[in-house]
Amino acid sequence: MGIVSLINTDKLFWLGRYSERVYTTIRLFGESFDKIIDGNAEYIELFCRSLDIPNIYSSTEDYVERYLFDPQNPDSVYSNLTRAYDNAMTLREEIGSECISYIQLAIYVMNRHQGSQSPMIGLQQILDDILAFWGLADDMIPDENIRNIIKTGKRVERLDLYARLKRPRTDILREVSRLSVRISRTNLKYSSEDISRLKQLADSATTDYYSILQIVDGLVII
């Protein structure tokens, strides 16, 4: 394993965490889309809710533009994006000019579709060039330790997601195994136990989401 500063490594983890809540926010979003803008406030308020972030939205209109474009909404997905997108530039050496492309055309993306009464089209765009980064992470990061801070921080992101939006129990099976094995092949410092616990809470008949959500938020100490 490559020798990473601790600086560089929590940014490599945040920049796997923010990229992969821009992803999967996104296709939360659009799965619950066509309801509201049918005008099922409901679903804004449970989303809300279950992200623990402000319903501070007046309408299912000021929603769908100000959760995904407002760069001055902390909790948008224009925001979240900004924000892998600053931890890339930072990491240039680590991850290389193509690597941050993507995430740029992201950006790129989202300003281009500010307003738009189609914001979908936009957002399918956007989750292309989240996997393109990926992808090309895994092609071009020659030093495996880089790659896998980034997957555990997407790991450790998507699950935190679908325990807090109470996802169907073999998603969170899925994830705790894939979180276990990434993480493992890190660096990063970690408890092996809550590792083991996340197996035996995801493993359950009846799954303690909240319980799971302690451990994920403590798992890496960075």
Contents of the next structure:
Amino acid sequence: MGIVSLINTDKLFWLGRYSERVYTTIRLFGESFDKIIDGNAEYIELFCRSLDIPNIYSSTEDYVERYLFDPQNPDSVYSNLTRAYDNAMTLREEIGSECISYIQLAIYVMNRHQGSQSPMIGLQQILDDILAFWGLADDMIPDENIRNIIKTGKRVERLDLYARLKRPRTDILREVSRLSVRISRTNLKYSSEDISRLKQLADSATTDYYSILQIVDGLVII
Amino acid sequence: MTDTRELVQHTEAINELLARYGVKFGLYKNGTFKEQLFPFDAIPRIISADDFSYLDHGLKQRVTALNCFISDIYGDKKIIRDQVVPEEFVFDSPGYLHQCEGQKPPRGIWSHISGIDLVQALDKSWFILEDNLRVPSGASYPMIARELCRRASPKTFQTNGVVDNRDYASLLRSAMDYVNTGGCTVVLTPGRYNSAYFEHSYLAEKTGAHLVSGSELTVEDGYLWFNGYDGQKEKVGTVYRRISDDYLDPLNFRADSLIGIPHLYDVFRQGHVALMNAPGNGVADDKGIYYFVPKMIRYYLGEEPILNNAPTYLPFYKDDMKYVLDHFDNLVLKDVAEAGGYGVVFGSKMTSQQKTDFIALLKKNPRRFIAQEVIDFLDLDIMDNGKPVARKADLRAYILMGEEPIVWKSGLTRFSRNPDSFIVNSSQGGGFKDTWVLSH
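Mind pulling up the form predicted in complex with the partner chain next to the form predicted alone we just looked at?
Every component of the complex follows; first up is the chain already shown.
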């Protein structure tokens, strides 16, 4: 295992988190957008509440444009993708040009589809790019620690999102299990007691989402 | 006879691939940082094997002499004592660093990577325009462009006998290893908002070096260390630094540098790390010193220069000042302190008032300027809206110094997209081409 600096460890972890945030929030957006097509505008409020982000959108059109494409909106998919890109492009020597290229391609797609009336077409390409990025990271990054730091970021983010969304116990159980395996393969500093506690919380009959969120957010110390 | 038609048909696809891999450069415009794609033209500059052999000899000779000059300046100063180079041109140069006096860098190498800018005149003779010894950039662009051109048009490379240029990373790595004092190799970058950040990260990837900022390195016990997240640290043997001398070490150079490493220069001085290129070598790439390079070649190597300078005048000398004033409209004037195509003015393009003001400035501070004959460059074709048009272009050749100097069998060909301009710099809207060296 080669030495990875503190700065790059932080970037790898957040690259994993932001790429996952883009991926999962696009899928969630797709679900809510499908309902909004039928005139159920209340799903915008529901969507924002479930992700714990402010509902700043004045109409369905405003929601589509600003939640997806507005670089000034810190909660937009665009902003999250830009953060993934900002991290990725400074990690070329750790993860390779081929991996980075898929994040770069996703940025181009995002820019091309600004103002689109059919946002899901472009978003599908972004999902494909993110999946390709993860696949390549798995396949091409030789350093196990580097690979697993990205994946730990991804697992932390997914568990965070699933807890916010109050996903079924089975989903939470699966994500806790994946996170615990992944983080143990890194040199990241974390408390194994926190992992045990997460497992207990996921395993209990009634899921305490709030406690899970609290633990997940402070799990990794960088 | 080379045939590039098939390759040129793929120009758009190659540019799309370059965009995919983030081949960009950064620019500050009105205080805002912007990344721009570097436009690529697929018609290559083609250099025959014979022509390259001539350039190879000339460039090796020049870089060897420049290296001797820097060693001499920070050592015995024989060339000044022997009145070959006036001391004003050395000690007034912003590239001269008094801190380097008496310094002997690992293996005696001061310029590990030299970027020598050349142009070809209409009669196909080559002229040296500039020596870039500090942190010459640009090699990554033809490197990646060739990779993508081969993908786009394999047939072109099956049939044209083009020497593969994708060995740059291994040549660079060899140069890094040759001077390594024992430890890992890092590429030191000022950060992602530097104009050449793509290159820093790409060369780090391709040479297998760590890409680091100053905050990831520390000096302890007289050595330089690369610090890991979990408290591990690794000794550093070579720093390929892409930040300028002034900012390397706030305790030895500019105290306000936030990107340098305190005491780095002390470690270098003790011979415990190699800095490439070595601090202080800017004394030899000053535009004023350029005038003296042919004299250096004769002085240190006892040889006649193989490659010619563009005819150059130093207004510092009385006779040259007279010539410059008599032929002002035919000359290009360069501020020795500027780079990147800035500080370059053509006498013929000035208004009468501008001329008067400039001549007053020239007389007040003659050391600040050089004047050169305007060489009628051999234009190269570029594709513009599907049609070939002729544009000014230069060539940056890269010479890597290890046990022996090696001239990379390629180079960065930059061109002006503006039909009326001689300025080819990317920061001023220029594009680039691949440079082919033929095997025959």
